[in-house]
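What follows is one chain in C-alpha cells, specifically the form predicted alone.
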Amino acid sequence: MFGKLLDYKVKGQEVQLYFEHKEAKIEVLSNKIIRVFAAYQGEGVNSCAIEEEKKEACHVEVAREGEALVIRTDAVMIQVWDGFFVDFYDARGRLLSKQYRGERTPLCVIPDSLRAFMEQEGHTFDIGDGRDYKIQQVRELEDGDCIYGLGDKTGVLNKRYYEYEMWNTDNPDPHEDHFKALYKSIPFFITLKKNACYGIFFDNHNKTYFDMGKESEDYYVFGSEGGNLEFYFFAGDNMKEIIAEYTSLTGRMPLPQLWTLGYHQSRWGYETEEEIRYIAENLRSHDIPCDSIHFDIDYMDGYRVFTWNKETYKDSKQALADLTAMGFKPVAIIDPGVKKEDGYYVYDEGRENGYFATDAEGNEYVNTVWPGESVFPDFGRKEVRDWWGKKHQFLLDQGVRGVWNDMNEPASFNGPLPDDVVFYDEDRRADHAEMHNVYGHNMAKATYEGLKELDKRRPFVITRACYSGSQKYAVGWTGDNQSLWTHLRLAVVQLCNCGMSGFPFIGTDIGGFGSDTTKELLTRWVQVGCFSPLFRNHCAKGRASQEPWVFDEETLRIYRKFVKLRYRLLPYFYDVCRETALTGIPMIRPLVLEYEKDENVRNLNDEFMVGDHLLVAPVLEQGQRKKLVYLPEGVWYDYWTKEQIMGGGYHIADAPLDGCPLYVKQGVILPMYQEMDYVSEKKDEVLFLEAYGANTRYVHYQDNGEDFGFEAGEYNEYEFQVEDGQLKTSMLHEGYTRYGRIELKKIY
C-alpha cells in the first residue's frame, strides 16, 4: 500500500511522511501523546472527540537511523520503517508496541459449503475470520499482555481474546458475551504489559472493528471501511497517567452538580400526575431519601417532543412546582425522531430551516420511532443545534432539571438509518455511515450547550449513545439491562471499563430494565448502584414494579439502608468527582487501576474501587451469603464492623442479605453528611469526619453544588490531619460559606 519510504520534511512537531506510493505524517502533540495519520477520505474530517488544539511545546529529534526513521521526545522513541510500520519505545528503547509483520494465522476458515450447511438449523459463526479492512492496524501481542477500555462492551474486564464493533446499537436482547455492539462507541484501549504500558484511541467515526487477540494469541487488529488512519498513541508511566492524557485530548467531564449524584427514581409506565405524584410520595413516606424522579416518553402529548400531555397532567408545571417543593428535581426524556406532522412546531420550524436529514435526493428522511413517522434533526451542524439547544427552554419552564437523551444511536423502527441518509459534518456532506457513531455525541453536545446557556447551573444530561469525548456533555446509562443476574455481574465490568474509557458518571438500571426483577436481585444490585456514579432505578412498561416498598419489608428496609449509606457518603463522591474533572481519573474503578502491578487483579472482575479509598466486593451471585474478597496489600478496615485485615490476599468475607462486603484502606479520613432526604442547603451545616488510622490526612472540596461559581474562587478546600488522636483543619483555599460544625466522630 505505502512501499519505501523515500523522503520525510519535519515542520515543528510534525514529520511529513512520503512514501513511494502514499503520504503520511507522524506528529508529537506532548512527549508521550502521538498522533499518527494517512489519509484515505482527506484531511477536512472533523474529529467530534478533539475539539480543541491540543499540542504542548516540546523536544523533538528525527533522524535516518539505518532503515528506519526515528522521531525521539523525551518519553518516547517512534520508528517508522517502510510500508508505513510503526514501532513505539519509550526512552530507554523498551518496546511499548509494534506493528506485526507476519502473516494473518485466522482462528478457523470455515468453507462457504460448511457454512451453508450449519446456517440450516441456526448456527452463526463468531469467530475471527482473517478479513482485512480498507483502513487497519495489526499490531503484536505478548504474553502476559491485559487490554481494558473499549467503553461499556459486554464480557469480562480484561477484553484480551475478545472481539468488537464499534456501531451504535439499539438491542434489548439480554446482552451476553457473545455481543459485539451495544449503545455506545469509544475506540480507545489500554494495554497492560507485565512491565510497561500504553493506549490507543482510533478516532474513526465510521463502523470499526476490534479483534484483540481472538484471531490470533500474536496480534490484535483495529480497522474500519471508511475515514481515515487517525490513531493516537499514549505512552505512561502508569495506567492512570494514559487515561489522564487520552481525557486531557478527549476532554473531562466537568464537575456536576451535587444532586446528581443522590438517588434516581424512574420507569417507563408513569403514565400520569397522579402516579407521579404517588412515586414520591411513596418515596418520602417510606424514608427513601431521594433528589430525582424521571419522566420517561408517557409525559409527552403523543410522543412529541418538547410537548406535554394536557389529559394526563392537569397543570404539569404546578406538578412540577410540588415535586420540586418536595425536594425532588425533575428530568424529562427527549428523543431526536420528531414526529413529521404540519402543525407541529417542532417540526415546522425544523422543516423551514431545512434541519432534517435528508435522502440522498434531497427529500425530508423518514423512519418511525415513537411518534410515528419521524424525521430527524442534523446534529452535525452548528446552526442545528443551537436551535435543538434553545428547545429546552420549554422544559426548563415546567420545571425540568434535567435532560434524559434516549434512541439516539439513532434507534429507528422500520429498519436501520441507510448508509446514504445525508448528515453534515459541519460544514462539510457526510453520510449516515460516517455520522452514525457520533449522532447521540452530537444530540448530547447541543442539549448540553443548551441548557448551559438557558439555565446557568451546570448541566445535567444523560445520553444513552455516545463516541469518545461524550464525557465533556453528559452522563450515561448502560442502555435496556435485563433482571438477570448475568446483567448484574456484566455491571461491574462495564462500569470499569466505561471509566477507563474516559466516561465517567454511568450507572445501569437498578433492578434490571427488561425481565422482572426479583427481591434478592434488587437488594443485590441496590448495594452495587449504591456505589455507582449514576444511583438510578429504572424499569419497563409492562415488567413487575420495582420500587423497593412493593416487595416484603425486609427488601424495603436493606434498599433503604444502601440509599441512605449513598447520601451520608454523598461528600466523599463529590471530591472523588472533583479529582475525576481535574484529572479524567475515573470515580469508580478496577483494582488493576489503583495496583496494576499486582497480577492478582488484571483479571477480578467482582470487585471495584471508589476512588482510591473504598474497595467494594458487591455479591454478584444467587443464594450467596460469604464473599471470597481479594485486598491489595497493606491495611484495610471492614466497614461494617471496623475490624483491620491484612491485604496482600484472600479472606472469607460474611455477605448476608443486607450486607455489601466494604473496605476502608488505612491512613485516610471519610467526609460523611447527616442524614437527609435530598441535597439541599443542609449539607453545610455539619461535616462529619471518621478517620481509619491514628495519624491521617484528607483534603476535602465543598462548594453550592450547583452554578459555575467554583470557577471563579467560590469554593473551599480543607485539608484535614487527624495526629494522635487530635483533628487539625486548615483552609487551603476560602471562597464559600464554611460548614456549621465540623465533627471527629470517630476514629478508628
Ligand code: MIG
Second form
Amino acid sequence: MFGKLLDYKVKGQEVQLYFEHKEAKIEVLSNKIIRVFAAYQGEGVNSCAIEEEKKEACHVEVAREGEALVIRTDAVMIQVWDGFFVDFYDARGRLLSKQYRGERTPLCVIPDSLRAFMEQEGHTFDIGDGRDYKIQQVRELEDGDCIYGLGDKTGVLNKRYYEYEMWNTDNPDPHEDHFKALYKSIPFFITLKKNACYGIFFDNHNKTYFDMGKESEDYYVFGSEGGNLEFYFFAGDNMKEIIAEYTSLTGRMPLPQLWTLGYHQSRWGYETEEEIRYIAENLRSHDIPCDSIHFDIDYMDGYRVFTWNKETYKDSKQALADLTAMGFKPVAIIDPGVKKEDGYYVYDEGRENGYFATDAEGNEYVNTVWPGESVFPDFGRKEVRDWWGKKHQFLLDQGVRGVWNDMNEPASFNGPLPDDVVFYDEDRRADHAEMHNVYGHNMAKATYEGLKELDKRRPFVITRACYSGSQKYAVGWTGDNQSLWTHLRLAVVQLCNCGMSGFPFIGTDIGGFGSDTTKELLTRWVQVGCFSPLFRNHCAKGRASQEPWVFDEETLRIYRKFVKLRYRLLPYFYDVCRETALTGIPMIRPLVLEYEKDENVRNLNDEFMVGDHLLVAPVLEQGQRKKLVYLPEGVWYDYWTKEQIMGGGYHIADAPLDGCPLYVKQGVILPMYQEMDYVSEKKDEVLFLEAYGANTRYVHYQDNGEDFGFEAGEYNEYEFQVEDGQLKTSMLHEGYTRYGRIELKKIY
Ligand code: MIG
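Would you mind generating the form predicted in complex with the named molecule now that we have the form predicted alone?
Now the full complex is given, and it begins with the chain already shown.
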C-alpha cells in the first residue's frame, strides 16, 4: 500500500519518507530507541504513555545503499525498503528483526456456513485466521525466539505461539489460558533470540491484536483498526537494557511508601465499623504483622464515591483514627461510576461543569454500576482529572492513606460501553473505542496527582485497569482470580510478565478472590504472596472467609511465619524497589531476565526471583511436598538450612507444607529488620546483616519511607563490605538519621 520509496528528507534525527502512496517517518530517539510512524488517524493523536520529550542527541547517518535506505546509529542499522518494509540489525550487522514478506498462512479457515453451524453447538473459534488489520506489522520469527511481556495475560511466561488482544476486560469467569485479554493493556514485548534480543512497543491504545506465532511458526502479527502505525523499536545488549529503555520512554514506578510493601488484609466486604475493628484486633491478637486494611465498596453510602456510610459507621473518622493508632494505614476503594442523583454533590458538580462522558448526541451517558444508574467522568481531560484529584481531600480527612481504583476498564453491569460514547483525549473529541484502554490509566493519573498535591506523601494508588506508562501513577493487582490451584500457578506468570512489561508493583489476591479456598491452597498462596510486591489477602463477598486465623492452628502458624519473613526482608525489598524506581528493572523477575543465556530458564513458569539475589521456587501443586528446582550457574544457599548448593542444574528440594524453597545467591549481604507488627513501629532501630559468602559487598538505601524528602537528599546510602569476617561500613550518601544499631548477624 505504500508503494515505492521515492524520496526522503533528513531533519536532525528524523527521516521523513516519501513513498508512492503515503508518507512515513523514522525518528531516532536515541542510539537504541527508534520510532516508526505512519499516519492513519493524524499526527495529533496523543500518546498517553509517553508524557515528555524523550529525544537524546546522537549520531545518525542516512544513505541510499542499493535498493534500501539505510539509517545508522552507533547501535543499530535500519534498512527501509519499498513498501515501507523496515528491518533492524545491530551495529555489527546481526539481524534483530525483519519484516515478513511472504504470504500469510492462516492456521485454519472455516467457511462461514460451517462456522455458524458449529457455533450453534457451542464451539468457539479463536485460531489465527489470517485476518489483515488496517494498521499492521508482520515480522519474522526465527527458530528458538521467545517472547515476554504484553502485560497481564494468562497462560505461560513465554508468549510465543499464543494470541492476545489489548482491550481492558473485566471477565468474572475463571481466567483461563485461552483468554485473550484481562484488565490491563500493555502493548510492549521483548523478543529473546538465540543470541540477541529486542523490544517493540506498539503505542496504540485502540483495541490491538497480537498473534505471537500462533498462526505461523515463521512470523508474528500485531495490528489495529484504529489509531496510527506507531511503534518503538528497542535494541539492547540484554533484556534488562530493553526494559530500562522502554521505561525511560514510558516512565518508571516512583519509590513507594515503605509500609505499602507490608502485609495488607482485605475482603469484600467488611460491612460495618465493628467488623473492621474485629479484623484489626484479630490481626494483632494473632500476631500477624499487618500495615493496611482495605475498605471495599461497603464503606460508602449507597456506593456513592467520596461519601462514608453513617449507618454502618458511628463515627468513621474515629474508627480510622483508632486503626491508625494501632499501626494500620486505611486504603479505600474508589470506582469511576458516579451515581446519577440530583443533590449528590459529586454528581451535581460534575454535571454543572460537563465532566461526564456523553452519547454521540451530547446527552449524559448513563449505565449501571454499583450505585445503580451512573455516569462516567471523562478522565482524558485535564480539567476533569484535576477536579477528581481534589475530591480525595474527603478521604484524606477521614484518615485514608491509599486509594484503590476498581471497575476502571471501564466495566459496567451491561458489558463494555458502546464504542461511540464520547470521551475526550485532552482537547480532542474522541470516543470510547479509542479511549477505553486508557480510561483506567487516566483515572489512576488523576488520583495520583490529586493525592500528591493534597497529601504530600508518596501517593499509594492501586489500579485494576492500566495502559503502558501507568506504572508512574499506580501499582496493580490482577483482579478477580479464583481459589484454584491453576490460578496460583498463573500468579507466578502474572507477576513475572507484568514486571517484564514495565509494570512492576503487582500482586494477586492471596487465597483467591472467587470460589472458596482451602487451608492448603491459602498456605501455598501466602508463600507466593510473601514475595509479591503487593502482598494482599482479598476475597469476594459470599465466599468462605480466608483471614489467616479462620482455619486451624497449623495454617495460622505457617501464615504468620511467612508474613514475618516478609517483614524481616523489608529492607531488601525496599532496596530492590529503589533499583526499580531508578532503572525500571522489575522487583520480581523471571529467571530468564537474570540468566537469559541459559536455555533452561526460557520457559520456566514456576520459579521467580526477587531482585538479583533471592530465588523463590514455590510449591504450586496440591499435595506436593518436594519440588524440582532449577538453579542457574553460581553458588546458592538454601535460605532455611544454609546449605551450599552449586547451581547449573536441577535439584529436589524438600517442601513441607510450612516450607517454601528459597535460595540466596552467594555474594549478597541480606539486610533484615527485627520482627515488627507494622512498619513505622520500629523500622530504624536496628538493621541486621546476613552475609552470604566470605567476601561480600552490598549497597543499602534508607529514608523516612513516606514523603519526598529523599529528592532533596534526605536519605542514607550505606556500602557494607564483609571481608575476613569483618564488617566495614561506609556512607555513600548521608542525609537521614542512621539506624540505632547495625549488627552483622551471621556469615555463611
Ligand atoms: O463487581 O468492589 O476486582 O477486588 O472486591 C465486583 C467489589 C467489584 C471487583 C474487584 C474486587 C472487589 C469488587 N469489585
